[in-house]
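Shown next as structure tokens: one chain only, the form predicted on its own.
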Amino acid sequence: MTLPTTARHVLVTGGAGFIGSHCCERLLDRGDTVTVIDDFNDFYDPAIKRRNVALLVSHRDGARRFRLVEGDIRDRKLLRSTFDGARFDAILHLAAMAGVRPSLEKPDLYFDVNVVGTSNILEEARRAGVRTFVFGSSSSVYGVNESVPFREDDPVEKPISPYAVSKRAGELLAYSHHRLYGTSCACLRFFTVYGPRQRPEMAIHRFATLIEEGRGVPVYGDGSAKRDFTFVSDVVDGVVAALEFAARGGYRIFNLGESRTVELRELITLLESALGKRAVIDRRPDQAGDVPITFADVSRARAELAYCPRVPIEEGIRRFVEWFRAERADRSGAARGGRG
């Protein structure tokens, strides 16, 4: 699949991170030149993103086709220089404080960084006349919805946490650039994304981490919660096909999903059988902010991406842990190199 050729040089924000460094690999693998933003937060290790970084470094034609720029989206200045820099065709806007959990700790910073870091993008964007725009939103916008699956017409004005606001403030920022300026956006609400490289809070990571070590796994409420798990190289592909999209012109959401519930505990079964380890459950009661059930509808993106889910959980789990296990033997071998 490729960009039409007045699209090729892209600006990804957030390109260090787990989907956006899978996304920077294969733009780079179709040709394209690739700039990122990242300002390599604590929020997890950011030795975790250089890793992801060196990996796009060290691409065939890394050294001609990839520029990092370090910094802040709240840094006016720096995005300034960075659009004035460089001819950018298309944006694929990624960078954002993640996580329900957290966002209900720092509310201030999601809203400072996801809604006030996305209007300072969309503004560079519309100063040096890039009209190309894909926004990675996310399912938690539905909230709790009744409606199942979820679609992108479904009303969302009852988000349960400050993240899905942020997010939800995204789309809207998007929808109003346009409006008014004639900006071709696509924003992705992502469901529930995991595969090689993804952060290690996460719940897939963080289980396989908690199962390998053989310490207790939390399992808030019943173990019934049901999540929509999209593998990393799925989403990718929606990624692409939403920057032709964006390209050809028009405002549109897309659901990005397997379309498919998997139950917590059937998760952990999955994880057990593909680590060969049985997990230590420790019960926990419900947590704020968790919602019952993530579904999505993808017919939207099946007929106007062409988008199609081709890695179910069960083939997904197994890519995961071959990958988790060669990235913990690499570290541990690193530190015994280390101390030698």
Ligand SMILES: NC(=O)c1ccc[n+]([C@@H]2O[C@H](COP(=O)([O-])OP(=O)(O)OC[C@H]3O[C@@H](n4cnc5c(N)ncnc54)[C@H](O)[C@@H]3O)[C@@H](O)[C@H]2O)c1
Given for the second form:
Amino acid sequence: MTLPTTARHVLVTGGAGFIGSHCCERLLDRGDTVTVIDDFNDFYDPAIKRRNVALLVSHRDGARRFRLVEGDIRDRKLLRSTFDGARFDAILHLAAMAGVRPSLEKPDLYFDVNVVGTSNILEEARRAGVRTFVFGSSSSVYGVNESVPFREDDPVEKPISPYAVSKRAGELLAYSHHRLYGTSCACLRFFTVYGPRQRPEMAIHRFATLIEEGRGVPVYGDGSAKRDFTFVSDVVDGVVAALEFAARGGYRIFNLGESRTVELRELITLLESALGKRAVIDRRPDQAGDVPITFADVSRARAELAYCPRVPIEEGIRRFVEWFRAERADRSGAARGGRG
Ligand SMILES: NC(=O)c1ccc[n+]([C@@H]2O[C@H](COP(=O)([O-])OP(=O)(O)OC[C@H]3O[C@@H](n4cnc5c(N)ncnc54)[C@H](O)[C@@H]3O)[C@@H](O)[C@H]2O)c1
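Given the form predicted on its own, state the structure of the form predicted together with the ligand.
Let's see the whole complex now, leading with the same chain.
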């Protein structure tokens, strides 16, 4: 692992979430000070986010180098006092309403948090003189891309969900800050991230729960949809390298994927074998907003961030299932303890 030349203070928005909590752990490990701002909303069980934060608090240096600000990135007053109360060297902006399908139900909420919230963070950063900004964007900005694998300079004018639009808007807001105020930005297009602590509504986690409980696994269309799945530790490598990149200046978009595709039905087979159980398939029609394929060309990230995905899906699924089983055993133990 490369150590930064000087330890820094990083503001991580959404640091209580899945990817954010892994990034915070790595930043604490390498000697940075971390402030998290998170509103613990109920998009999924906030108790999961509390447990993620408890891990950070209990880090060997958590008492000294970790701080939590509980609140909403749409709250300008709170943002102002957060930026006035500390000197941040960099911002890792991950707070967002995530997920394609739910964005079709609540587009206004997605725009409010993902666009207005991102603008708020950039504005407060500008006011406070913080010039290093890393943004968690998404492969969904590509929409139904004509060429595969997806390259950062492919046209992205055909998004097919409010979520995708909101993420592209975040990249454009970052660009305007770069041009107007010299903010250095790396926008990272994450390709379906999975691993321990994955959001419970995401496919791998949800499918594992359904298979484990013998319930039907919904398969939309014929199961041939392909996704590029990225193990969370690979994404964290990319994020840390992007923080270094942004500290040197510029504006750049990077794909962070494994650069390999897996069909939905193959994914189910991998889960079945890791769990040692057969899935009950529940066939459904295609879903609006879903794209047939995501596939990252990561040559830019390889060349400029020395990004190199290390965990293939077979290994990643095994590690996920190991965590998933341990987590379920812990929860059911805690529930029994609570009753007794
Ligand atoms: N997980 C993926 O596969 C994936 C793929 C592409 C992009 N992304 C992006 O990466 C980021 C992290 O994703 P994740 O999977 O860890 O999701 P997550 O939901 O676990 O994390 C997001 C965190 O942001 C917080 N948050 C949401 N709205 C907020 C607000 N208004 N104010 C303060 N905090 C708020 C949430 O409470 C949560 O803890 C998101 O921006 C997401 O859009 C994720």
